[in-house]
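Quick heads-up: it's one chain on its own, the form predicted on its own, in structure tokens.
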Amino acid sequence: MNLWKKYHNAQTVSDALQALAEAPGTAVLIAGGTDLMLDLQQGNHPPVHTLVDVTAIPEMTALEIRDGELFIGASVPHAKITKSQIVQEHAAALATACGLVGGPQVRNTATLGGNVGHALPAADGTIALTALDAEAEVASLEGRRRVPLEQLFAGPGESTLDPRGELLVGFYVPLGESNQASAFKRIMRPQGVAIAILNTAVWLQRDAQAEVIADVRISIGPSGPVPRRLRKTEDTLRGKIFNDETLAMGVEVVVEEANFRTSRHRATKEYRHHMAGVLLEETLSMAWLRSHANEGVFV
């Protein structure tokens, strides 16, 4: 049986949108498809008729310094994300975020995009880029633009993207500076593969002058519908000491304002509560280390 009547190579981004355009039944992108193939094997998506392979087009596989920030293209894989000296350098709750995904076959296989894609509230690669306050790339046939990763979030699973008008083409991250870093940690559960029960990014500033929290941004999935940024939490830590009064008064805080619920999948609410507290700490403590270490390389 086949699971598609046509698959298309797109050279650039402009042959992948007008192949989505013109396809005479439902056309999807293809990436990595290591969810893509399995959902089509299985029955779980609808019949395609077009897959568009957006893996050859060379800027959405690039991954540099580009006009003094970090851009990742879409189909980069997570393997060459976390292996990625500047990554590691400017983002490096991404490079850890990148390097939990799936086991290697899988990291060497998915991309970043895919994992953008999806939409998922705990998406590794996802929670990692909104803490690192990132900019989605998205191309339609009319143009571009750029837009605040959280904009691209409708609900669990649902991407504001149209499917068949719209490409994400990559992202951009603010290069680190002096006193900043970031850090990425999860909690698992081994089944068939790897689903969080719980993940959390954090990115902070350190006051140069003080041992004082100057700025931070924290992202914790599945903390609602869709990934987001904690900033009731963050506003409780923003110019705080960096001391355990400051930890104890972020882990009450982000206790109230994440939304957890029981999942037989992953854990059940109370667990999820708690352990948001613990991994708060954790992240923000390792942050805090590497603010100090060598301006917040990668550790």
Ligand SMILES: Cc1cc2nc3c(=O)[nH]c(=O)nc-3n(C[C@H](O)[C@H](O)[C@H](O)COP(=O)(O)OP(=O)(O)OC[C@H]3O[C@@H](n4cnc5c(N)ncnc54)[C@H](O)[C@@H]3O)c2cc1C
Contents of the next structure:
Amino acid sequence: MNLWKKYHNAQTVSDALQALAEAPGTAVLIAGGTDLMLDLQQGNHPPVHTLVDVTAIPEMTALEIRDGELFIGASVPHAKITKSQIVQEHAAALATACGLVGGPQVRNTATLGGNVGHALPAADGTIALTALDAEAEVASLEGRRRVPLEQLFAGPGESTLDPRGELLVGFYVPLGESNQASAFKRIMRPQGVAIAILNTAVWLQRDAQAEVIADVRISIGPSGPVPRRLRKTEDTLRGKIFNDETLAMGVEVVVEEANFRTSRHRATKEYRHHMAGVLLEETLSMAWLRSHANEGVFV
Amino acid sequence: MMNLQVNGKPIEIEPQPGETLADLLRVRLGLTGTKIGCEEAECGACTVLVDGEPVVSCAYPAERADGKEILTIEGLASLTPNSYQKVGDRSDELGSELHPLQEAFITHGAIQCGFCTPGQILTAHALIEEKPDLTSTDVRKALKDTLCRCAGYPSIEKAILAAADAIRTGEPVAPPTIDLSSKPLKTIGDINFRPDAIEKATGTAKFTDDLIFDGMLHARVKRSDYPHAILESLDVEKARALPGVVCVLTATDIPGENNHGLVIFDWPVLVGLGERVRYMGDALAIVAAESEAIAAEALTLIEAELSPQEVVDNPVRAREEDAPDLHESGNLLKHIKVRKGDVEEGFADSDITLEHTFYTQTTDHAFLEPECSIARPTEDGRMEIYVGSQIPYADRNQVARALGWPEKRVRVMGQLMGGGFGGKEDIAGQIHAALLADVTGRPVKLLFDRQESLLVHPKRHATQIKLKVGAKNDGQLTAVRTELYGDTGAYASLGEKVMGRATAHSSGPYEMPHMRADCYAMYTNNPPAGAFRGFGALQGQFAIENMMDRLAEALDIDPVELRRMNALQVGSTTNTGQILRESTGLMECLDKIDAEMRRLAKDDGYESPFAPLPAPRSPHLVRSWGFAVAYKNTGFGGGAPDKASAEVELYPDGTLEVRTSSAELGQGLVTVLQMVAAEEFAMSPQRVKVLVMDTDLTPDGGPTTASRQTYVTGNAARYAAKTLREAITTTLAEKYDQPPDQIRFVEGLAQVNGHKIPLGDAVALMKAEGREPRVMYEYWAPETQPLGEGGDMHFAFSFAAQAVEVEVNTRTGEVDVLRVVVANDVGKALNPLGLKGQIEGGVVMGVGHALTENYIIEGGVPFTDRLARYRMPNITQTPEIISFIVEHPTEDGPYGAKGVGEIVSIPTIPAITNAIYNAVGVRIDRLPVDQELIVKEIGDKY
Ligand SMILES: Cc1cc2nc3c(=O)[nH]c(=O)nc-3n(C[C@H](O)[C@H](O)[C@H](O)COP(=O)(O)OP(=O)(O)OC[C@H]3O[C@@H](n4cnc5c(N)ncnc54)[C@H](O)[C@@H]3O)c2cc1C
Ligand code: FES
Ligand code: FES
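Switching forms now, from the form predicted on its own to the form predicted in complex with this ligand, please provide the structure.
Expanding to the full complex; the earlier chain stays at the top.
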């Protein structure tokens, strides 16, 4: 029982799509393989006929500023993202999140595309992208389309992509502007499963005159079956002066809005409630602080 | 075809379906320096560099390496920088061409079992290439997921920093700073590198799974789907029919006895029809096939019908009247009792009594090398077993029993072991491999994957310990009463012994007039529990050391002072009625740690070490210190005869060989034996070879357990060497007509009357006299008394004190261990480099047991079914360790030495929980520490 029969090192996006569509049996995309290989090895994914490797496709390993947006190829490994100067500048939350995934060896192969493609509600890279208002570029043999990140997910471990006909090429993140900043934090349990108990990404825009939160985006995982933004909480905070009172109000709404649950050997619902408050407060404060530091630095 | 470069050589090779890079390297290219610890991308043992970047090769599809450059440990030495080759290379001295990193790992004692070493060195190499002027922080970041269970993390870190310095400056690798014995002898007490360190650093070391024999088959085991059931039917025909399957065996195929065990033979080799399955690891059938994949597929074709029974999932339930009986003898493995004086009188006499119940968790040894056995039938009708085992002679006995053979027909050949910690004392795959090899006539390898390893081998006993202490207002203990329940799981293993130690140590290293303990070691449907570093003494002293701090608080006495007042010292009578006549260095340990802790705390601005100290800018991060002491027996004790044999031979080339079956699991016994023989002959340890773990060639050294090997086998080797030296002296005295006391041994030569005679000549002289230059010595440790009979229950105890500084995050409940100050009374520090490794590893394992490790079982079903669900500490969780060596020699120990292997972890755990209380006021009575509980109790915010 081999876990796969054929391994295809795709050279271009259309090569990958073709291989995916034309394989005589089951065919699956593989990037770093740090999710997929383990699923195959542990029997959580049935053996497949063809693995289509997308890690050597130049278009998918690009990381650059492109037409006023930050483009991160789906096959860029976390290690590269976290060390990238432009990601640190324009998408600090993502740089932090990617730097926390797994360990150094895993980060050298595990990719952002795989993190999103695996579609787990608390994947670190995904949560950061969600708060950064990223869009994914999706390719099929018919052409390309752009999809807001939140629309990629159908349920835990399930994406809305056609598994035999579509792939993620990369992600577009708006460039940072003066008085904008983002932050990411997570809390782990030292025992048991190494998935975050909770992770939080925040993006905000500061109104420099009034010292108010002009705009804000928040995502917390896991706060439901799919990664998502917490819009009620955002609405509560938007336009408010940044102070302890506002933070406390935000914390209150988060607990209502997010659908926290107890997961066995990871965390109780109550601890998640408590931690959501702590993380929200800490990420908001950090982003707020950074928005000062970022005043006018963007070119 | 794919083309890749491996260690600078171009390779063209046909890809194979489903192949990982690790398999390609290990199996097809024979580069077995790349190790497999988990196949889950968790442990980092399989790390290789792909285009200069470290990746885990177990999760890397081989075909992705097409066109890439791979570096494995075997290729590193050739990359030694030129500048370094000129200046710093010590290859002459070390006898091999080495990269500075490899040299630094060896000289800094960063290699213990060596299973993680290739991964560590390669990860470090990539880091140095990327950042030549790296810092400690860089090292810790880069090595976060390259786990070392021997946990010499501080030495690993220092070795890497030293190597980076050497590469950058072209200077030789700086030596480590090591505390030597206060009174070093010639070799004993000085620095000596492990003899196997070079092969471990270069990747040439062979562990069992690295061995391949012609025609070798691969075995897998069909195990139970239920923790408690009766096997109703078993159909293996479909599995037998699968092409590539050579043999499938069930219980009826066992020629000899269908059970094994170390004390009680209660563990079925294979569960038979109508028989009881007692845990999920029970074996129902075994398969040998041409490949591992075929064997694995065959398992899916075996149809077993089991009727589930009520699961007994904890020892308290197991003792209830209406609980189902798991064994014919019932569920009670042993009721263990300790009695001293009359506790009721003691409590009546006390001013204060405190009572509390504590819980310790099940933990797994998680040695990085999963179990592997190879059985090979020989042409003369014998069976060879290649295995990393802590008790080779017990393996021989149990394999022979199952085969129905005399013991001598079986030869166990112990291999290098990637850690053991007590988890490789019981049978794993030895018997199954032998049965299959016997039927097929071919060599059979049975390798556990990590999941199987976690499921099958005995764990540390989970315990429930009810403790009541009574004391006078001035702090004098009047009475201690303990009641323990130990979860010994499905089979006896060493459960009775472990819980015996837990019981005897449950009142701590203190003297009190009255003590009463009752322990119930109960069978359950959980995985068996057996030996694990700390051996019950760890659980027992978690409870009492926690209680001592509670008592100190209740009496308003300094916790160190309370311990000092009650500490065992020379002249004390232990709770089992043993009078301590010597070698009781507890007070010195305690004083040293107390002083150092107070000095450090004062420097940091603590009001008192046990007061909380919030961080100036982040008041939610609160630090404090905690204190604990411990003791641990050396050797079996309790009346069990404790002996070991060793043989020492002098060869014509003037080198010595020491032979004993005792096991080297990474702990450093081989180094100690080498040093002992070298000391007796006043020669360089490099001229002493040590052969261990071969039941044909080495005499029985007994089990490697109970911190006994340095003492018992060390003594056997010492007396064997001494007797041999005396025999040589006699020969030379006669030959040169000199009084024997005029003959000296210096630098590998005998000096007689001004002549220097090479020892090889002495061999010739002895042979001419018809005497063999060889001595076998059977050493019997001082006699001990069974529990309950008073007198010496143990022939020696080690003592320790520790202070731990923690930082607690009051918002999240997270706990960080910052500093650990340790003092260990080891009698004599024979091998300081090895001792350092034991101390680092022991502390880190203690941190793990307190904070990260938990083998979770639910209703007999392990939730912890893979390494991703079992967290052992990594380098970023390693505290700064400050160590003091205390040497109160024990008269009968070799040069005064006693055990060190187990004592270190014991006080770390209660010292951490005491420190947490001192920081944030939350008492921890259950392991591991739960961060949720801390926040909840701090704020009751929910
Ligand atoms: C030890 C360890 C620790 C980890 N720690 C973390 C952690 O802290 N945080 C965290 O978030 N995750 C963690 N992970 C999970 C995993 O590493 C990450 O989710 C990673 O980003 C997955 O990327 P990959 O490239 O390896 O994905 P792969 O395993 O290659 O793919 C994952 C899934 O995505 C699909 N896919 C891949 N690329 C594409 C594409 N371009 N378009 C569409 N679908 C695609 C695949 O078909 C597959 O279903 C950890 C994993 C391990 C082994
Ligand atoms: S990470 Fe590959 S074997 Fe453990
Ligand atoms: S030396 Fe690292 S695991 Fe043993």
